[in-house]
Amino acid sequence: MKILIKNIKQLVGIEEEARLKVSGADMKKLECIEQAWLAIEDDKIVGFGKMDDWEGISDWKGLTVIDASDKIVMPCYCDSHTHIVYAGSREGEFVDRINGLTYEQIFERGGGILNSAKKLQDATEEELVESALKRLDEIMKQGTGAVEIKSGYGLSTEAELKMLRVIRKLKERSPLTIKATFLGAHAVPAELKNDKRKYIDIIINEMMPQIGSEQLADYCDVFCEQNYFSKEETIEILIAGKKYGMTPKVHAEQLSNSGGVLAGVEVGAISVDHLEYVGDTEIEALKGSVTMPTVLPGAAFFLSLPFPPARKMMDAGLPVAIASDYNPGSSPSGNMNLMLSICCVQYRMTPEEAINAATINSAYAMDLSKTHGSIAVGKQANVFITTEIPSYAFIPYSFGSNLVETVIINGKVIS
């Protein structure tokens, strides 16, 4: 299978040299060429360049050939934190929100993640699967390539697990590369709420041996908040996974300053996500680590909290990833356009740095920058044409709009 895209009003993203990310003022910087042709073979980017120096086709058997004139073709945003997996909704609580309450006291009388575990354990393994390829297809079809799911709504072994092999499943059947992660400490099972130490026990003795000889996770993520769990524990569990094969993750600071960025760095964390509360003692361990600092725009919104210090962050000279944390409690959107908007309007992010943070950045949070996130030869033909827009910059200025027209992963054709 051979496509090739030509008459590109701009192709963005483009690197001649592969990057693993993008830092600091570096991210303000966005390659791109006017009017330039792209060429795909099999699931591989094999070429592109201007148009002017296009040397034509010389073998036409079995290709696709795709006028994009006055359209934006970029790579594919990878969204490296979502729980996708999930049975149900919570628009009820969304409701008990405008009407007063916090996160935390919808949480405390059985609300928030304890709800989707009760929903989730009561439902099949096929029917989690069927509702979550249809939240795949409508990410697909918004211009994602990649996407990391968590398991944590099931805060039993067996419903954990069933979460797990349903990700598997999803792999097998969805052509987005996915990733799973192991996230028994999202919260602490309602029947445990006195002994939290008892399922710390069980997320290490029990459920962490089954999910390594299966191998159902890539990563493992705790959940570090007051509340919930502490930055020691949240070492400790990361710790434990990590023998088990599973890169650490961190949702850290998101309803407060409690350590999870500081665990995460220790550890080795590939991410720590969240960031609403992060302080400079927090910049200042990031600096040097091997950890990505990831904002979840989505969440801040739909909760009304805090805005992450993204630009502080960037002007210290650290890389920043965007997700969308694709939930039914706090972020029910995986539309990463709608992402870009809220980073460039709220976080005062440029549209080159919302970009790349949530291409060759969020692609390093889950370890596949050196195949996915840029324009580059021999990079994962993972990209999307938009519409007949006036610049990239258009994408987050439309928010709300959707200005994806044709996408392609793997070399095909989707939509």
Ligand code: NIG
Given for the second form:
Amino acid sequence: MKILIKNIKQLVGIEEEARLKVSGADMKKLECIEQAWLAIEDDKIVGFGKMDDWEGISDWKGLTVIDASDKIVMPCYCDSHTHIVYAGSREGEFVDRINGLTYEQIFERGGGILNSAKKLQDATEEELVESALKRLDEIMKQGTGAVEIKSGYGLSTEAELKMLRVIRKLKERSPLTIKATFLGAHAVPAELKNDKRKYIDIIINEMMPQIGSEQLADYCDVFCEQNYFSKEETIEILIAGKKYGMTPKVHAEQLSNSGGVLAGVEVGAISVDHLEYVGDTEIEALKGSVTMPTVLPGAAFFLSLPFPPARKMMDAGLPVAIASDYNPGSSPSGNMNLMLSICCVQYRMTPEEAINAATINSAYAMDLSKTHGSIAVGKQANVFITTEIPSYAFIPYSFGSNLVETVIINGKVIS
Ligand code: NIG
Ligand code: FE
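Provide the structure of the form predicted in complex with the ligand, given the form predicted on its own shown above.
Okay, now the whole complex, with that chain kicking things off.
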């Protein structure tokens, strides 16, 4: 199976030399070829270049030719932070917040994550697989080619394992590249409200050994926040997770400055995510670390949070990644095009920075930048073709539109 895309107005995000991530001022650079071609064989990118230098087609056997005149071709987005497996929805809480309650107040009266946990307990594995597949299909059509999915609405050994087994089924059934994250430490379940220590012991001594033996998770994550898990607890849980082969990630500084970034850097987390309350101390700590600072503009927008200092972090030489945080409580959208718009408009990221953040850097945040996140020979053929648009900057500019016309995942046209 071969695909040739020709007459591409702009081939965006090419790399002659593959990099694992892009930092600081380099994020402003986005390599492109005007009037380009791109060749795919089986599931890999095998070549690209200028139409002027194109040698034509010598072998038509099994070849699909796509004319992309006036259209842009980009690497698919990598969405390195989602909670796409969930039951039901929470628009009632959305209305409660409009009427004045805060996210924390809703949690304190048993809503929020605990509301989703209640709903998830009653859902079967098959129901969860089916509803998640619909969401995966939706984000794929919006240009996402790889996605990380977290547990964390189970909050009991049985329900956390159920979520992770659902994610394993999604890996088998969806064409998307999927990474699984164990987020048992998302909240303390209602029945252990006054005994957090017991819940942490269950996470470490009961959940992790089973997850490890079934190899159900690539990453371990903790919601480091007041009323959830402290910096010390976060470190303890993430170090325990490492023993079972799970690389750390952290929900950090979303609602307050709680030590999540420092915890993440200390344990070598691959990413720290949210970052609304990041200050100079965290920026200094991130310098020279392996940890990818990741902003989640959907959640900040939906919860009306202050803006994370994305501009400041990039100006300090750090890389930044963008992910959607798709979940029923704080970001009921996985549309990465919209995430780019929010980052450009509110965080003053340039379109080049936002595209780098949502492709190569978010690929890094899920250990995929060797195979995903850019147009490079030998990488996975995950690309999308837009409708007829003037330039790639038109994507974040035209917020709310879906300009993705054709999506190719693993070398197959899927929409
Ligand atoms: O990333 N911050 C914690 N967890 C999710 C929200 C989960 C929820 O409200 O259901 C987040 O925003
Ligand atoms: Fe999250």
